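As a starting point, one isolated chain is supplied in structure tokens, in the form predicted on its own.
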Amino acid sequence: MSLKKAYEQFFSMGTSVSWSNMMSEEAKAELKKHYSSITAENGMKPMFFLDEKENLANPEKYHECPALHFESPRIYLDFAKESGIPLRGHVLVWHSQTPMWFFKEKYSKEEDAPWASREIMLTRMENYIKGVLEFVQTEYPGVVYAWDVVNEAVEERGQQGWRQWSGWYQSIGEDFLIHAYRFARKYAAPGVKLFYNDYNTFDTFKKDFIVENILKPLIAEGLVDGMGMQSHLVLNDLDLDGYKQALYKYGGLGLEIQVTELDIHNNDPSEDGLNKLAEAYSELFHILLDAKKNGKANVTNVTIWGMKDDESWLTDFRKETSYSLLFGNNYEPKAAYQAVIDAVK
């Protein structure tokens, strides 16, 4: 049974896709078989929309309204349109993979270049969001059903709160976030859902900070529809009870909950290691299903972050081979896949 078929009564099942996946007929067949949602792993992040060559060559012309290009995002949007698989937009405003020159006066790449003024950066933010949304909604109407508007605005290390070293915080201040949602709501087509997305959202301090300083103010203005729990987990450091409590807390706000970037790092490819991975996925999906059935959290999507093990970002990130996903290197279903299928039964 396919993942999307197994879970169609509860929530959509998604995966992240790369440029290489879009070049592979085998990958496309697997996408059509198993998934009812896709997310571009990298190709729709700000660095792929911002036209560096044009902006740096004509900084006065594009001082307030950055030049954009759309070659990279089209491959994902074209596939989503042709296959009929809805796409999550990821991401509009993020400190990472947004070039530092974008935040500087005259789009300067000099290391000590001054930050652009708050007023200019708010204008650039609005025009960037407007440009991306208008492109997608004009040329691919109905294809993108949700956007991660802001990603990873909170730094949990040392219970710091706002990620103060980000270009957005440095150039605008902490209210950059609420402005981003005001602009996104202003230009998003009716029915397109707006999410806040972050990692380690079950960390106690981070969870409480997100609820009080991000979600509640956005809810008060009607600017957010859902919470994105990335869910990059580690097999030998799991706290699924804490995860469940966080899920309930976000769900209690009345928002949609989407598990946006799920993987469970596992460095043990033995049968025992893969069975432990399967048990972890089983427990997690039981938590999600129970929350949905019992009204504790309105889970509307679960997106696995990668199609098969040898494509997982975790191998580079963790500096060791990660066997973290539902499918092996040749798309063969692993015990974790069967555990996810069995959980819904």
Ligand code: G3I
Second form
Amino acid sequence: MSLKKAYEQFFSMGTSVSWSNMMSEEAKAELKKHYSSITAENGMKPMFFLDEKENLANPEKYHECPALHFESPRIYLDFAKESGIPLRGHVLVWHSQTPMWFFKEKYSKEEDAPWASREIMLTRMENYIKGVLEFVQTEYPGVVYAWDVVNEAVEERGQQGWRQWSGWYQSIGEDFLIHAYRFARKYAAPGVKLFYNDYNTFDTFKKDFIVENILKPLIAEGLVDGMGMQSHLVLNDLDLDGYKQALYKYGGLGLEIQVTELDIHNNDPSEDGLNKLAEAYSELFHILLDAKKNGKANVTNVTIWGMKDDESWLTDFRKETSYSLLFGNNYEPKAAYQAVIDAVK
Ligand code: G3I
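Hand over the structure of the form predicted together with this ligand; the form predicted on its own is what we had up.
The next block holds the full complex; its first chain is the one shown before.
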């Protein structure tokens, strides 16, 4: 049974894909079998679109309109186009994986170089979004069905508010966010969905901050279509009740909900550990399915953050081997995979 087939009447099933997945026939066969959505794990982030060599060599020329190049993103778009698997665009405006020089006057790499002015950064933002969207929509029409327009604009804990050390916040101020959505709406093809995406979206303070300061103002201007709950969870620290409350709260705003980066960190590869992981996935998918069926949240996609355990970012991040995904190192289905399939039966 394939994941996409099992869930087709409820929501699409996705996975993140890496450069090496795009080089592997085995990975591509798995993608075609199981998934109805893909997200480039890294390769469509600003650092891959921004042409460092060109911008730094000619800062005056590109002062307002940064030079872009498209080699890295193409590999994902080509695969999506050939395979017919729709792609979630990740990500246009983010503090991370966007080079620091991009935010600086004259694209300077000096550590204490001043931020570019608000006007210049708004212009660079508009031209960046325009350039990326026009490239994708001209050369790959219909392939990218949604974009994470802004990612992770809020601090770890919501009571700290906006992530102030972001280059976007520093150079423009907190209204960088609404401007990003105005530009994205202006250049996105009709039907392309615009998302706000963040992690720990079930944290009480963070959830309230996102709803009041981000989603409601965006909704008032018709600028957002969906909320992305990344969902990097931890097996030994799960609060699925809180997760459900957050899901219902975002869903209650009338937005589409996508679970954009699901994984459940688990450091125990024993049968017991893998069964506990399976139970957690089962419970989570029951929550998502119930929400969809009850009309509490219009879940339209669930994306797993990685195709198999040994490719998960978590091992590096947590400094211990993580057995967090649905498939083992040889794509063998784990108990967690079976639990996800069983949840929908
Ligand atoms: O490609 C280089 C390689 O050449 C070099 O040898 C190696 C040495 O560290 O680094 C490689 O780059 C790494 C890159 O992933 C590709 O594997 C970076 O160091 C590493 O920082 C980067 O991590 C990515 C992370 O975003 C960066 O913030 C993860 O793969 C990716 O899974 C993760 O994804 C994010 C989402 O975009 C947003 N939400 C959170 C999520 C998890 O952090």
